[in-house]
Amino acid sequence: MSEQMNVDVAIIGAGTAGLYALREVRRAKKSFVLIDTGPLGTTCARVGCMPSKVALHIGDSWHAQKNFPRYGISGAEHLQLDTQQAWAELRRQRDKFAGGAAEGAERAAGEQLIMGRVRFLTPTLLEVEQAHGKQQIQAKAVIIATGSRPVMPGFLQPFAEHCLTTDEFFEMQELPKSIGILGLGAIGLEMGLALSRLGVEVHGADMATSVGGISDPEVSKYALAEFAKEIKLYLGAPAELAQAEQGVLLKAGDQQVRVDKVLVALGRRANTDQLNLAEVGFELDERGQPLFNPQTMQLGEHPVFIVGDSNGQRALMHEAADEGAMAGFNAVQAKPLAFKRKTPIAIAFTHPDVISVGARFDQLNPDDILIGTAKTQSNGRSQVLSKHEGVLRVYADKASGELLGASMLGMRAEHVAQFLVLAIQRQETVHSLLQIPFYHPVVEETIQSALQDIARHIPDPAGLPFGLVLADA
């Protein structure tokens, strides 16, 4: 057993989340230790948000031709998609990626970056299981940034073979003529998209009656159309699989279909059952996870933060980056500090894309609220983007006119999404914003459109045009 180390503060996990807390605990000028089981680089670069989103600009690239005779382009029938070459690029930039994550790990914990497995031996005095032995290291403050794994239930198992999660998607050497994909929330739905418009036959099934984590019937109804015409649905049913000669049977409801391989999207899993957690005292909840203040992201009374995808609240790139700082900053202080979360913004690149941001549509009660509904159809910009039909839905409180939420299904819906979490997180209301000039022709316009449709109901006091003050005023 080597001696033991001393630090003031101990971070479990190179990914965003302990990146920057590791940030806040060297701007604080603490000492530190940063550990990871490895490979380094963050699950956004290695295997999420930063491959997919090269997978779907491959499959849109490719998929651009089916466009072509619309426009007098002849001669499409003699293009050919090397998809090997194609998926050897995926992983080029994947590696970029997640190669610039890690070298920033490694150059920003320096000699302090400890690789090896670890467990609690108490709130604060940690054990990490290294190549050449166990190494213990006392802090005064730890923080948990283990991030997650993909869900793989064991019904799945006996057909491990044909099987794929997201960590093992981008190694695929080449594409399946056929696959079905379990859960359709925005990783499944976004890959079972890039699959299919690279040419590949693929059925996406899901408990939900939805896709994309859509809750607001309106935009679900559009999103159910549009996306329906590149992948087979299965929805509202229990999935399962069966054997095949070849490949497997993907059954759900009344439904069956034979696939060459599984795409597993059903969410994932917290690393946090294997540090010891319960056995020193931490407080879990039914499944097993610590609870925490989502403010303070504290445990109980314990100098130990719990951050990003391990404390499985906001899984999502941004909201790891916030609670790692929050962390950090905490870690060092006399008494931790609660910070207001920012407003909850959501984005699936489906093209069109699929947006939700601030309260969802199943968060608010229908009597209190306003909802100014836009179609993409009437949007300039929108239909020379494509054919595609869409529609924004803006909740607004009935009395005070205040945004409260959005969801939407367009092309750059992206772009609506960060416009509109800017004015929720600034409270305006539907006429304040209304004030801010909307550049024609811009996919924007159709959230002036929305916030027209809900003036109406709330005239202003002045009795002024829409958007409009008086010079004096």
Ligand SMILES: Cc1cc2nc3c(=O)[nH]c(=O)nc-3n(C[C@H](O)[C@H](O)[C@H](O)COP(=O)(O)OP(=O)(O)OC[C@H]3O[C@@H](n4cnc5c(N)ncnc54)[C@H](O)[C@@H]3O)c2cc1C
Second form
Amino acid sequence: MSEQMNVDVAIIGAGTAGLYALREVRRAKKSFVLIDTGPLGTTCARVGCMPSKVALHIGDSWHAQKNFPRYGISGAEHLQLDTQQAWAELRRQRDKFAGGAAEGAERAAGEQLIMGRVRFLTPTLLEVEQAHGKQQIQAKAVIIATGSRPVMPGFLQPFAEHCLTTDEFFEMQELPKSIGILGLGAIGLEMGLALSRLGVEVHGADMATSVGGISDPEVSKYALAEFAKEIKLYLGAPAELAQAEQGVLLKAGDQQVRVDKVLVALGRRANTDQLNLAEVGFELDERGQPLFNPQTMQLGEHPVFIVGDSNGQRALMHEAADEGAMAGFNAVQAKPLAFKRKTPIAIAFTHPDVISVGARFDQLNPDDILIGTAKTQSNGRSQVLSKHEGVLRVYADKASGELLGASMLGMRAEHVAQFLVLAIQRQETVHSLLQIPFYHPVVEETIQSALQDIARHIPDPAGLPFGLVLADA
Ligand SMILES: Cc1cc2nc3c(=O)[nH]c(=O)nc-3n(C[C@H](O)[C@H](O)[C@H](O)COP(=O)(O)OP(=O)(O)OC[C@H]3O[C@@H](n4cnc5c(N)ncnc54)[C@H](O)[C@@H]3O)c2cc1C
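Can you swap the form predicted alone for the form predicted in complex with the named molecule?
Everything in the complex follows now, all chains and molecules, and the chain you saw is the first one.
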């Protein structure tokens, strides 16, 4: 065992959250170590946000030919898709993103980057197991940023050779002819659609009766109708696998189908179970997750913080970045500061996209809200873009007209989400938001239509037309 090292801050995990924490610690000119088991490159760039969007983009590009005959474009039957090359291109782009992130970590941490696995010996004393031995690190503050890993339940073990997680998915050398997707949250849905658009026969199962985590029943109705055109859906029943002569049988309710492979997208579990947290006295919840303050990221009164996927709460890249920055900042303060959390936003890039912004439908009391509805088929730009049928639902406070949340299925809804998150976080009301111009024809005009639908129920006190204010107001 080498000599004990002493630092101001030890950051465990060089993913998005860890790197944002490091930025703050370096800004405060404190001593640090950044420890990672490897591989470097962040989950987002290596096996998450970025390769999944490349897969969707390749799938959409190939799938676009379905519309060619409608536009008088002929000859599409001569087009060829080399799926091996498509996936190789995906990996090339992935390597560029992940390589950039890994280099960024190496550059930012320099010789303070330690490759190894961490275990707590006390709340501020760490043991790092490295290739050449063990090292102890005493830190004034510790930031846990160890991310998460895909869940692979025990009942799938007998079928392991046919099962993939998203960690292995992008390594496939050849696409299967058919695939079952277990779990149709945002990740399962995105990957199922990408594969379906690349010509794979896709069967998707989920215990829930909705997909993509949608809680609004109206948006869910449109999403199910739309995505059932591309994925055979098995919803509302637990799925199981059974042996088949080739591949496996996917069973759900009274239905079953044979598939070559199964993508297991049943969620992710935080990488906190091997850190020795309970043994050194951190308080854990019933899931074994450490209790922490989501505004300071601190664990109890310890000088220890937990951020990103490892705290099991808001498993999104921008949340990991914010939490990392909060913890990096707080780790070097005499007393941690409480930060206001940003408005929630989630986007599945499913083309038509599924979005949720602000409060979810199931978090609101129907008696307290007004709902504005706009169908994408009444929006000129959406009609030009595709024949898909979608809907935007905006929720506003009945008494004040303040925007509370929204959910949508629609083409380019990613932009609607980013627009609405600004409005909601800035506490815009239905009437104040209608005062901005909406260019024609843009997809964002669906927001204007939904707002007008609500405004009808909250008339302007001056009786003016929607969105207009007097010159001397
Ligand atoms: C397929 C997929 C698609 C996604 N799409 C999106 C999207 O479109 N938008 C979005 O916002 N989010 C998306 N996400 C989620 C997003 O990728 C994660 O929320 C984010 O990357 C989490 O960052 P992190 O820093 O918490 O973890 P990570 O980036 O995983 O970093 C954790 C680091 O800790 C290291 N580590 C683990 N255990 C130890 C240990 N014991 N000791 C030392 N080091 C350790 C790991 O090696 C890793 O480098 C997606 C995820 C997946 C899987």
